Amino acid sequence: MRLTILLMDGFTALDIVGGYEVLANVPGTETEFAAQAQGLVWADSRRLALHAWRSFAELSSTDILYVPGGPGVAAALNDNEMIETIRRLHETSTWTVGICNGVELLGRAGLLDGKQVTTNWGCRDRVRAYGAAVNSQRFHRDGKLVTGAGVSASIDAGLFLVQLLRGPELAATLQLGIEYYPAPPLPYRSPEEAPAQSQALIRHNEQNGPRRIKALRPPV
């Protein structure tokens, strides 16, 4: 089974590692990273990189297509190497995963009208552009589409897609793996919850900075 990461500069890390550290471990996967070009693709930190050792010209199918989100999803929307590449591989692929607002490329491939999705908090209303019914949820499924909301929603995603894949056993056995089972200390259960402060300063740096290491930073 050929798991098929995206990549763009840009990317946001976790959107990535967590769908991958439990999709990678399933027996008989093989994870391939891909990019416009083969070699160092940077994070939205440009602190770290992940080695994309494909070119998408390479790349011809796949059984799950993985497309992560970050900062560099406004410059990948009018990529059309990337948005190709994408409408390439979800006609082969068994399944095809969106992560955050990379959900949003899947929109502009023109797979998502009239589908239901989830994404990240922040660009709901962008992705409904594309014609798709988004909820709130950690994760959903419509037909051979998993999408999974905001950055660590990539581990649940993950592990739902692993209990389709393999079954529940599967699944439970990689959650004990990376001992997931979340209880952040801080109260808030859903970004709607979020102090209303924390929201204002997201979407700002999300509008006008390119990399998520802003967010930390408070507006001038």
The other form holds:
There are 2 protein chains.
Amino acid sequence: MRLTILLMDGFTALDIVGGYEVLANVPGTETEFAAQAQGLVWADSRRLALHAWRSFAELSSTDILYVPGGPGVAAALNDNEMIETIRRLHETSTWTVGICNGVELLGRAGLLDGKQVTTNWGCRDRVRAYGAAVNSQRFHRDGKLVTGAGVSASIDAGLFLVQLLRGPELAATLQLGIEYYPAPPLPYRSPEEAPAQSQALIRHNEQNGPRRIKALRPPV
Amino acid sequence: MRLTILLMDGFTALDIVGGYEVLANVPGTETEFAAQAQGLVWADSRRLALHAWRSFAELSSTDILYVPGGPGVAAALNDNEMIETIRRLHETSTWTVGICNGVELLGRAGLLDGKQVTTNWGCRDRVRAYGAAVNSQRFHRDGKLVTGAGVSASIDAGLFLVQLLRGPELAATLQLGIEYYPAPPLPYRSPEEAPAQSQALIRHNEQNGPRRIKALRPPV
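What about the form predicted in complex with a further copy of the same chain, after the form predicted on its own?
Once more the chain from above appears, this time first in line as the rest of the complex follows.
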């Protein structure tokens, strides 16, 4: 089973690693990291870089297509090769996963019309504009589409997909493998419960994300 | 504020990225990834690689020393340069963070004698052997040591440290930024509640981890 994780400049690392950490541990999975060109791809922090060891041109098919989000999505929406790669691989995939605002990329590729999905708390309206019904679940399945809410929801969405792929026994084992028995130190249990000031700050940061990452240079 | 994340061959990616995703977003943080040599460092899957853009020799001091775990810890315990780097940077740090079996590395560096810590569910006895009292909390503080349980506990430990650094308002904001309102799809709420078969499998995998990663070659 092939798991293909697409990287774009300015991704959010936990969007990727939460799902990767469970899906890559499903026995028999071959995981690949792909980007427009082989080499380093820098996260939104400009301090963390993942290595893409496949280029989009090398990809012909996959079993699980995995599209993460981050401030880099704004530019990726206008990147024809990225959008065409998503469309092309989705035609071959058994499952297509979108996390956070990576779900917008699925929309731009024309995969969301009439579908029900979840996405990052801050971009529900933008996803609706692609013809999708958007809910506020942590993860959601519609046909072969599995979508996750923001960033850390990649873990929950990943475990949910493991359950769909191989049943609850393996999902329980992988949940133990990553010791996912969360105990967030803050008491808020949904974006809507977070302090109003936090909501305003995160909305501001997300609006300014694309400009912010342009201004930050990677250290090498 | 400098955050220094140490990488060793065979790290577990979520041990790093969970904590990184909150700590690197504390305003004013300069995050650096360091390893014995600059360049790619491969995770336990041999498919994901992070880029270390500092070598241990370049590091002279830090504010937050961050030591992750993974199957690579077994070899790192016998790596004098890694252990000496931990000892040397801990002397300068305001906070030292150990996640998962990365806590063993703190023990080998002589930092745990008489301390209370948490660690990966599977290596509590090995950590006790360094003179520490080990509890089963998700995160724990003793003086300037902040330790986390396995893998995904890096998120909770990271948010806990943000709270210590800057108070609950910023921690709430960063918790919203990563939408950390977990809803694990499986019902088990502690390692001890996981099915016995899962516990046996994970114990087996963790014992065989160092051998398994030796047998897997990175794709490049």
